[in-house]
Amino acid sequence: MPPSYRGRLAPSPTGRLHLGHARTFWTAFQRARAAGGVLVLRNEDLDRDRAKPEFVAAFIEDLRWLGLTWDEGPDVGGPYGPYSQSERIESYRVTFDQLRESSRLYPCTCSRKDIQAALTAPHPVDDEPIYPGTCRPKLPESATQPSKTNRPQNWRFQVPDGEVIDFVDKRLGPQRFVAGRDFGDFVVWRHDDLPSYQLACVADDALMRISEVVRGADLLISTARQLLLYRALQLASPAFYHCPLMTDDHGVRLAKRHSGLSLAALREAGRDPAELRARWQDDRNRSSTLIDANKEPQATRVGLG
């Protein structure tokens, strides 16, 4: 009987992995191994402008240096491949067509500039603004076909305004979001004929039989969006475990521009990956009471000693 736990690592090859990525991926690895399950490595390379083959080789090298192993992936194969998103476009089209049949999608010609101009309230810097509904149809069934226009068109998922989306995160406990207030109609298929992150993630996690998603706390609101997609597709959703974010000495969340905190830079500086793993384990042990009380900070600062 195959293991019931299936976790995943899902890096994007748009730069070198940093410490924040490393700690989240290490957590995913630890949880998969503790459950006696399978760990999948997925190459999320849908960004045509920034994804580079050399960064795929780099994140594989970085993760192996850190001490991680996986059971399925672009380098080792497996029963649910291909494991690079750029090779899975047809499966995303199938998922997109299923969503269109549910009458929850509509075409949208609004540019980012149009949306910003229509906003009347500020929005979080780290998340997309709530779509003002400019192209939302009066009747859902009237929006199953593309608009007759030469302007680029995205396809948006129409959220059920006012509906509460709640779930229990395995680290943070109960979470609650309100559709239309915390997030609005979101893009599922882009004007460049590619799926959005939300659609690709749901399609891949479902088709790869992922049972638990481990990722950063900045994606909590994405989880709420994706739960709506799982429901529209009549799919069971995985469990979720959202890790705290890591910040630099100034409290700024780590990004790939923090080259000095990349795994490549740390390796070149002679850092021992076992030291990093031990430090993260100590952090988990010290914060266990806070986790149980659902009070753990959403971000922790880098401390390399």
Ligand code: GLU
The other form holds:
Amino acid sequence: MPPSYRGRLAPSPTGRLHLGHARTFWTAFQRARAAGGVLVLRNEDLDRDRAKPEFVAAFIEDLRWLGLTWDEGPDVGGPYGPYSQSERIESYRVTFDQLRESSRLYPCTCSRKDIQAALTAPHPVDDEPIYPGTCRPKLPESATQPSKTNRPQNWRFQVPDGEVIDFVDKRLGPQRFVAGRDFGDFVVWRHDDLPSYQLACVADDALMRISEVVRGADLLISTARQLLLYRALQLASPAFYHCPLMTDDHGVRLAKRHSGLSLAALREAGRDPAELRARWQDDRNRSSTLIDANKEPQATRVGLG
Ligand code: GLU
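Instead of the form predicted alone shown above, give the structure for the form predicted together with glutamic acid, please.
Now the complete complex, all chains and molecules, led by this one.
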């Protein structure tokens, strides 16, 4: 029988991996190995402007340096390939067509600027603004065709306003989001004829038979969005485990611009990956007592010293 646990590492090749990514990927690796399961490496290279092939080679090198191994991926192949999102566009189109049949999609010609101008409330710092509904149709079934316009069109998923989306995160416990309040109608297909992250992620996690998604806690709200897509597509959703985020000494969340904390810089500085892994193991042992419903423990500071 094939192993029932299938996990994934899903880096975007838009810069060098930093310590925050590394710890999340290490957790995903540990969970897959502890379950005797399979780990998939997926190259999330859909961002045409920022994704670069040299960063694919770089994340493979960085993850290997860290001591991670995977069973399927762009470099090793496997039964659910291709493992680079840019090579999977046709399968996303199938998912998009299925979603269109669900009558929850509509074309939207609003630019980012239009949305900012129409907002009446401040938006969550960490997430996209709640779409003000300018292009939302009065009747959902009226919106299966593109509008007749020359303006670029995104396709949005109409969320069920007021509905509670809840799920039990494997680390954080019960999570609860309200559609229309915590997040609004979101883009599933972009005006440049590419799927959005939300659609590509759900399509791939389902097609690659992922049983547990391990990723950063910055994606908790996206999990709520994705659960709506799983439901609209009549697909079973995987389990979720959201890792704590890392901040620098000033409390700023690590991002690719923190180049001094990239794995490449640490390697060049002669750091030992075993030492990083041991530190994360200690953090994990300490925080395993922290699991508290609906409460995200403080992001962890890097403290390399
Ligand atoms: N490619 C995404 C990132 O690097 C990960 C998304 C996910 O794990 O679902 O942030």
